[in-house]
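Read the single chain below, which is given as structure tokens and is the form predicted on its own.
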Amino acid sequence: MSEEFVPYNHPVKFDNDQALINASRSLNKTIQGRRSVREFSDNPIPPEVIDNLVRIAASAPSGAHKQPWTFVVVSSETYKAKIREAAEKEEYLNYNGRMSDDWLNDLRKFGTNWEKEFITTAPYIIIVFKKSYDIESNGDKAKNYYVNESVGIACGFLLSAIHQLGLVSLTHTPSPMNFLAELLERPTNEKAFLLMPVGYAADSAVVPSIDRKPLSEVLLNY
């Protein structure tokens, strides 16, 4: 075997088909409970939990294993307040002229508006940045591949892990998001991809009553 490869070790957990089916049903039930939550508790979370969540997200596959992402974790009340102020400024403009009537109508059932209290209430926010290219030590640019796809998969890993720990999150994209790179002093090769508050749901939290498309609408078998 080439020295560039190592044996793959992933033990089989279930010794029969029915056990595997049952486990898949259980996992599906768990994941189906994930919802986007906008009402957070300010109860603290151990920093190691956030570190491990980022480790999980950063284990995602990426084009040519370039890992074109940076996860910026913000717990500072000062920075959260600055980010909320800037995000709400953009969102106010979105809700009052930038968004089309169709878009606003589609959002109405979620009860959202330009105010983003969760940014300052949640104990942590994670801003995911995509790296369009890397910068070598000598200043040269190094190309990254399938950047949006890679970072999107990493965010999916992160959302799933947050939910399975009993925590909640929300995918927020206060467009345009250039202010995040400016506030957090990120280099020019990094662009904000997603803002995600992380914490416990508030005791009074509610979510919209919505249905997901049935399997018959999203699955094709050949």
The other form holds:
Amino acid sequence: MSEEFVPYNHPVKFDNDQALINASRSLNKTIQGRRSVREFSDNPIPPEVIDNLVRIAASAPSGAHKQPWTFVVVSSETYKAKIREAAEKEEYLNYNGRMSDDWLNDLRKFGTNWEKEFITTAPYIIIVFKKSYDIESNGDKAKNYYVNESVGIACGFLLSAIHQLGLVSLTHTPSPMNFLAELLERPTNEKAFLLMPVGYAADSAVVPSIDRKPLSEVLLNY
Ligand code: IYR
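Counterpart to the form predicted on its own, namely the form predicted in complex with 3-iodo-tyrosine:
And the full complex, kicking off with our chain again.
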């Protein structure tokens, strides 16, 4: 074998099934508490926390380990204001003609509208870019694989980590999203995938009263 392999030691954490069951129950309880939050406090978060969150997201598996992502962390008030203005411009058009009546109806229970205050209130926004291909140092294009799957998984890691730290986020997809690459002057191989504000929930934050599908609807045992 020409490539190098190293031993992988992932220590067994629980020495009996009951301990494993208990830990899985407890983790499920923690994760079930995650909600998409649209009302943020402007309380600051230490920058190292955001660095560590991005480290966690960027540890996700990816097609051929190409790691086809860039995480742009925005804390500058100027950039946040520009991004909010551009996002609201697109969302205004979405909510006033571009989204179908069915779509608007489906969104009614979430109380969303074109206004995106969280973009300027949250201390940080992370804009996740996907790299459809890489540009090598000599300018050549190099292929990436399963880019949407890879970047989606990285965003899942990020959401889960944010929640486990007692912080909140929201998967915002202002559409079309190309204004983000333009505003942030990203190279042509990067396309915005998701915009995630990160911060503490506002004391007054509310979330819609919705249920998750029961296991019987989402799990099939063969
Ligand atoms: N992008 C819009 C609309 C929107 C779409 C879906 I699907 C949602 O789950 C929530 C909102 C917005 O961010 O308001």
